[in-house]
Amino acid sequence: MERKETIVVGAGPAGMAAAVQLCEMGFRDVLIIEKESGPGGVLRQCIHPGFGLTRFGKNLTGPEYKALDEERLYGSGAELCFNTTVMDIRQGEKEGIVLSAHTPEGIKEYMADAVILASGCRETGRGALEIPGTRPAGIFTAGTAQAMMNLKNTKVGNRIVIVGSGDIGLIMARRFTLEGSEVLCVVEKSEICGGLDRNKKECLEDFGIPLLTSSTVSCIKGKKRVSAVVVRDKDGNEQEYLCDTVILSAGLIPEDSMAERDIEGLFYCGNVLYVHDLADDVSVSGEEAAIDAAGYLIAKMKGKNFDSKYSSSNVGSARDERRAFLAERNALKLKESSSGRKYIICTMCPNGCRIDADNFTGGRCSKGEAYARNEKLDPKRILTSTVKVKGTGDVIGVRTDRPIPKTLMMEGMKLIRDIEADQSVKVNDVIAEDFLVKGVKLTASDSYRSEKIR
């Protein structure tokens, strides 16, 4: 059994931040265990912008955000263990915490004085949603579809219905549309959109994709492949949509089933604590959990008790607080949406201020008014996509270095399909100059590696 002072489970944004924070505080016996072949977690496949607005003051894509934390991680002094899946976390018989993990060499056990669980969350599948009908091909979770398109260059379908209005589903609605697929509708059982207002605006409203609230999918049809879905509204009326693909984006579940409850010295952070809206907040959660884990180790050495909101005994209350916050926020959104007033959602920062469409008031700062005026006169968006890497079957994420007119988005996608990047490409390298608009650059949002994580 290998002994470590602290083990971090998961090398996504929370795990990377936690490991770096511990090392910066002087704790050097830190091991981070990750099931994939490299760090980053879900950030690798999130080629859309919206990351780093609060933490770095920049509008980054997921891979760009990952690159900044990855550099800090590799320079931190933490020990990294990849291709290893933690299967069981339990209290040691006499002391410490015991972890059982599946490694390339077989089953291995670790013992640690403190463990930070940063294993993220998993998507809700069709079984949990209890959607009736046949079981044909063409049904994917939003995250799976995202990985297929953004990492494996695989198109998932042509005519698509999205079930649930979670943020990943909204973002994929835009991605599907830009790649030439038709998103027929997004079906949401609640009265309001489940994702952030800015994603509703830029992913659905920009492309005229209908959001069917207070509605459910009552049946999926098809033999070998999905052929149609039946959507039922709150009044019981049903409409059939002919499609070949169904995308499920109906919630995320913390991935904590491998851990026993109430383990002394076990700390939760990031999306395994509860599902956060922003990766920036996930990283902050990792840093705060690391600070508390350090406090626990010091208290233990002095023979004192230590408790924190991130400890395993307090996970339930933290999740209850999150549910209460979301319920309050959704009630406010429902009240605002039923007021009849027209708003422009500012996307300059995560606040998502509602700016009055007539008098441009309502923002928390001056950026809101400026954004709303530009949105009425000449709306602009950052374009993100993937390009092929020469001589390989791989793709790499790209983005415009600044927003371009919204009306040029589809034209930009046509140009991108004919562009190839060199195998030596690195994050922020310029792929194309004067892309659509003079002075706008198309840049790489990730670095290509021949042993690319799949």
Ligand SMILES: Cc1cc2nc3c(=O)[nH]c(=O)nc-3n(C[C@H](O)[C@H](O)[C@H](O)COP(=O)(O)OP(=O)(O)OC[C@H]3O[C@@H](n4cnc5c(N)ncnc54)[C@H](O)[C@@H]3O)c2cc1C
Given for the second form:
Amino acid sequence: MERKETIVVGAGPAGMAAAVQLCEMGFRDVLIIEKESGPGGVLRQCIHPGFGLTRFGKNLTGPEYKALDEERLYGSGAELCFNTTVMDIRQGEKEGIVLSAHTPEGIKEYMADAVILASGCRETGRGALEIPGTRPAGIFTAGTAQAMMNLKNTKVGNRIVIVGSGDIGLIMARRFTLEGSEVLCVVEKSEICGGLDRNKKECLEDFGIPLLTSSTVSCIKGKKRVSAVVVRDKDGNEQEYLCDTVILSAGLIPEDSMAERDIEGLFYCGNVLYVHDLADDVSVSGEEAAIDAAGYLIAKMKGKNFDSKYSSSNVGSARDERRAFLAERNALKLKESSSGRKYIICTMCPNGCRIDADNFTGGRCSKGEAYARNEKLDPKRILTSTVKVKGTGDVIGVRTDRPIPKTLMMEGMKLIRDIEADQSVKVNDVIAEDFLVKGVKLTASDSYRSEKIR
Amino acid sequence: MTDYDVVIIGAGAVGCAAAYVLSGYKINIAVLEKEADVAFGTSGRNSGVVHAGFNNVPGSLKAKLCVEGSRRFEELALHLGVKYIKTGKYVTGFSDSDRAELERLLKQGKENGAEGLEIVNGDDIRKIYPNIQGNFALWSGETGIFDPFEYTVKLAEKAYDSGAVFLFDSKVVEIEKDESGRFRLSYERQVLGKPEKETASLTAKAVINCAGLYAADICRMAGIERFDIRPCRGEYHILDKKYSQMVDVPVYPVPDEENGVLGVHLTPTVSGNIMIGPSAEFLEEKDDYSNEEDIMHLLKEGAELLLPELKGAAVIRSFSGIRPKLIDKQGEINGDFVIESSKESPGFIYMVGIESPGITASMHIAEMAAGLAESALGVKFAKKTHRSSVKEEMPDMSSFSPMVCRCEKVTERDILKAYDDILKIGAVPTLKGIKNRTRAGMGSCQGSFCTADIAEVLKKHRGADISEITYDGPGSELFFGRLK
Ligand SMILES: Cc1cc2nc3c(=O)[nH]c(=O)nc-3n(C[C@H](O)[C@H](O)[C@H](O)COP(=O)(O)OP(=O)(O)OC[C@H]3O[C@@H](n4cnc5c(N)ncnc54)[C@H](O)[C@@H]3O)c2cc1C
Ligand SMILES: Cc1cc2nc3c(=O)[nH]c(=O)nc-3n(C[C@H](O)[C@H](O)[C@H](O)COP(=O)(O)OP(=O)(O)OC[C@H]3O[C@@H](n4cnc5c(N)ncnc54)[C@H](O)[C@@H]3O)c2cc1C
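Next up, the form predicted together with this ligand, please; the one we just looked at was the form predicted on its own.
Below is the whole assembly, all chains and molecules, this chain first.
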């Protein structure tokens, strides 16, 4: 059994932040265990912008955000262990926490004084959503579709219905549309959009994709491949949509099935604790959990107790608190949306202030007014997509280095089809100059690795 | 080669058992299956229970073959290397009429020769399972559970190793007799990359019809018109493994005599999930495997009656299976298996109405069919002195293989082995076939993480074209090729 002082499970944004924080506090015996062959977690497939606004003050894509943390992680001194899956976490018989892992050297056991669980979450599948109908090919969770498109350069569908208005579903609605697929509608059970206002606006409204609230999919049809879905509204009226693909974006489940509950010295952070809105918040929770883990280790040495909101015994209450917070936020959202007021949602930060469409008031900071004026006169967006990597069947994420006029997005997508990047491409490399508009650069949002991480 | 001694139609549990039995003789045999792989029909969609034989009318074939099948199943499972657990089973009752019915089942079971049966009272049950409802129950100590995919796959693999030829994606469309008295079977297959189907044919001295739901249609091709099969769908829910501690023994209600079905029950699986179901609903179509909204609710209610703790339990998947109900001339359900040799068309053996307990009885049905084939042909098949036992090549388990399915702990190596096993018997690799062999994608996330990874593994290590990977055969392609 290998002994470590602290072990971090998962190298997504939460795990990376936690490991770096521990090292910065002077801990020297830090091991981070990750199932994949490199760090990043879900960030790798999130080629869209919207990351880093609060933490780095920049509008980054997922891989760019990852690259910044990755550099810090590699410089931190933490020991990195990839291709290793933690299968079981339990309280040691006499002391510490015991982890069993599937490693390149076989099944291995580790013991640690403190463990930070940062294993993220997984998506709710069709079975758990209990959608009636058949079980043909063509039903995917939004995250799977995202990975297939962005990392594996694979076309997932032509005519698509999205079930659930979670953020990933909204992001995928835009992604599909930009890549030439047709998104017929997004079906949402509750009265309001589940995802952030920013995403509702930039992913659905920008492209005229209908959001059907208070509606459910009452049946999936098709024997071999999906052929249609039936959508039922709150009055029981049903409408059939002919489609070949159903994308599910209706909830995320913490990936903590490997851990026993109530383990002393086990801390939860990031999306395995509860689903956060933003990667920025996830990183902060990783840092805070690391600080608490350190506090725990010090208290333990002194024979004292240490209480933390991130500790495994408090996970239940942390999740309850989050649920209450979301319920309150949704109630507010519902009130706003039924008020009939005309407003522009500011997307400069995730606050999503509602700026009055006529007199531009209502922002929490001065950016709101400027944003709303621009949005009314000349709306602009950052365009993200993928381009081919020369001589391979692979693609790499790209972005415009600044927002371009919204009306040029589709034209930009046409240009992107013919652009290729070299195999040596690194994050932030310029792929095309004067892209659509003079001075706008198209840059790579990730570095290419020929032996693509799975 | 296109000429065989015996051709079997259908690669479900019964057809594969027939192939297994016949491959023990010095004869040439082939199996024609319309789907891409084994166990894609009813044999992959059932409760996976080895029944003890108390539900069937004394003197019926069902009663006889079920009791025999049950007695020999443990040994057979061991021989095949199939997971089997003798769990026992409760049939619980509440009312006086339930009690009378359970007494009747007990008597009937004893008459059939089923062992290990007794009536127990509610307190006896709750000493072991505090939450199972019921004032009394029929306890059957000989009932067990097994994995029906594994069972069917293993039978097919053993048959293949002993020389049976399997032709998948081969749907029998016509049966004729030629001048020499041989059967000529024409079958359609989808050739990859071509839109139209291609027709091929082979000849055989004898044909064994194990086509399940379509057995009556195959009979009609051979000039036997008198059977009619009505599909009766049974829907199920599968629960997350976290409920597995609640009950590790099948719990049934008193059976529904009218429809000849066993009623919504709880069945633990050998992999540690609980299944709730099945319902019973007659259909027009034989391949409508959908789940209906109202039945999905009813199943949950049925489960709560037996085990109230299951209220609100998390379902990970719903599915359905279809019973081939044999209907007689009067439109009534004929409750028994029909396993016969045709008088009109000597050498044509058919089994019709093979519903529950069809898998339990499958080996005995197969032996009966083999005997019928011998008498029809007027020969005694010569036994092979020993089966060519091909040593299974075990992959090197000591070296590392990346984890692909996190929920069920399936590695890349497991996926590739399944892929190679599928190709070996001549089946078409599909996601469903891989899932049936490895459980990848059967866990709580239902493949939301590993679907893409499986496709990638097959692309990387077996050169599979991602746009040709299907869920369960042609038409169910998962992806539309490269995006760019
Ligand atoms: C598809 C998707 C789109 C999103 N879009 C946005 C967005 O637009 N903007 C935004 O701000 N946020 C977005 N988010 C949210 C943000 O990306 C996530 O909140 C963040 O990645 C969660 O970080 P995490 O570290 O908790 O989990 P993850 O990023 O999921 O990382 C968990 C890591 O743990 C590893 N792991 C899991 N189990 C084990 C184990 N047993 N052993 C070893 N390693 C293990 C995983 O491989 C993974 O690398 C999105 C999230 C998803 C799922
Ligand atoms: C809901 C339900 C629950 C059950 N529970 C149990 C149980 O707990 N225990 C038990 O012992 N039994 C149970 N059974 C019964 C058992 O599943 C069946 O009796 C058994 O699977 C029948 O096997 P089979 O090989 O006859 O049929 P199938 O598995 O249906 O195989 C027939 C095969 O023939 C193929 N075929 C059809 N037409 C053609 C054609 N024209 N050309 C080529 N191939 C063709 C089909 O594709 C199919 O693969 C249950 C059944 C149902 C529906």
